[in-house]
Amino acid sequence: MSKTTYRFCAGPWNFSEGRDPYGPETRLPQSFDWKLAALKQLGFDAMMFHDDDAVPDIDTKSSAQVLKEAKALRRKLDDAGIVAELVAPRLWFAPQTVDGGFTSNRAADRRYALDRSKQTLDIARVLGTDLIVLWLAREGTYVRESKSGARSTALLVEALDALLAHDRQARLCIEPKPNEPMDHAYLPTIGHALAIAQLTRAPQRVGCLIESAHSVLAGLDPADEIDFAMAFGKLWSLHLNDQNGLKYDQDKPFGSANLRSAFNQVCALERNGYGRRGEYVAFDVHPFRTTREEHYLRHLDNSRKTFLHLVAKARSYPKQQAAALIADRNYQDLDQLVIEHLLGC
């Protein structure tokens, strides 16, 4: 079987200006055209979008205006030779989503979340992608007694079914995260995402997106999550980054905190054939707050370099030697074999 040639993706938000909860921006903002040209300069193949990345100020515009601007964006992407990988409704900024979108205790807010998500499907169709990512950011609770988990699950299935009916070609890709911004999320792991898919009207069109940092925040190994999702054929997109422990979502460059974990993620992608059906490797990473404008692109370039180095390491891994150690249950020497292979010994 031929080896995968990976294709790479990033989003406009991955060129962040350095703002964090404790301080303002540290870099000048860049235009969308600059970001598009930067991706092309880096040799990336695709861009991912939130709905309001594709159409700014989306809630102030009519459906006709939204589609007109989406068509203009499609022309811009085509001219740049960049494709749209996915579109995701941003359901955590608007006042209507303060208590969740699909699981809000207010029916009007649930209608807003569903209408905006349907519009996202329409934008995706114009941009030429069938992949819709649902990061269910506020679908959870701060106070467990404020909602019924069973009712919220039913509401999520109802929303997924409505989206699947709205566009019968679209694929819904759930991106789980255990916390942040909510104390507890209703779908915190890949297992939860794949389970709820089975309750929908078209389980074959509901899959998942794994983000390395989200798996770490759930106390799980990202490589195990990759293997698990791909065992079901349901890993349709991927956000590689890194995370230094159980903090806020850091979006560090891939391999920055735990190189061995990054190696195992690449090995999982390799052994399962990720990318052979057109899937992209996206780096959901941000520049460090101290980064200057002249180094604006290094976090993306470095993440891809690390990924490709680890692909080479995965493909040159001494599998026969490892197999002999595994057969002997000599895991101590297997551990050292991996360390020395990564060190180039």
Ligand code: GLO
Given for the second form:
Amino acid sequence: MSKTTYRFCAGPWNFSEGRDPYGPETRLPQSFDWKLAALKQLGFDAMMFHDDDAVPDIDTKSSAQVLKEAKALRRKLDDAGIVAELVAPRLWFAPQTVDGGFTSNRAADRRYALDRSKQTLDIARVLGTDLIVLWLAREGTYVRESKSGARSTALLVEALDALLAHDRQARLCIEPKPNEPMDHAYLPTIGHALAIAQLTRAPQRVGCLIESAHSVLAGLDPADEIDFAMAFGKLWSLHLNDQNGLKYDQDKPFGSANLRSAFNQVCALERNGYGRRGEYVAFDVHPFRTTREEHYLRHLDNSRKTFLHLVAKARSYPKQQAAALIADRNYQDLDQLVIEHLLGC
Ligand code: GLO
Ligand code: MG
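Switch from the form predicted on its own to the form predicted in complex with this ligand and print that structure.
Time for the whole complex; same chain goes first.
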């Protein structure tokens, strides 16, 4: 089988300014046009969007105005030769989503979340993609007794069904994350995402997006999550990055905390043929807070470099030697074989 040529993607939010809960920005913001040109210069192929990355101040605009601006963005992307990979409704900033979007306890707020997500489908269509990402940021609880898990599951299915009915071509990718900003989220893992897909009116149009850090935060191995999702043919997008254990959400460069885990993720992508049906490798990474403006692009370029080095490592892995060690149940030396292969010994 011929080797996959990977295509790369990042979002405008991946050029973040360094703000954290304990301090303000450490870098000046860059304009959208600057970010687009930067991705092009890096040799990336696609950009991923929140609805309000595509159309700023979206809640203050009429739907006609939103679609007009989406069309202008499409022209800009076409001119730059950059594709829109996906669009995600950013449901977690608005005052209406303080208590969640689709699972909010207030009907009017649930309606806001749904209407805004339907509009995201319309924007995606204009931008030329059928892929919507649902990172269900606030669909969970701070206080467990404040919502019923049974009712929340039913509300999530209802919302997914309404979106599937709004656009009968669109595919919905659930991006699970177990915590942050919530204490507990309702769809914390890929297993949950794929299971809830089965309760919807069109399970074949509900898949998932795996983010390495989110699997780590769930105490899972991202490579296993990749293998599992791809066994269902449901890994439609990917946020590679890294996370040093159970801490705040770090969005480190790919491979930065655990190179061996990054290697295993790449091996899982390779053995399942990720990218062969047009899927992109996106990096949901952020510059370190200490990063200076002149190094704004390094985290993206470095993540891609590491990814490509690991693809080479996956392809040159001594498979026969490994198979012999496995047959001999000599996992001790198999472990060392992997370490030495990664070290280049
Ligand atoms: C945060 C998420 C976030 C999403 C993005 C797309 O933890 O990873 O970056 O991927 O908002 O919906
Ligand atoms: Mg992400």
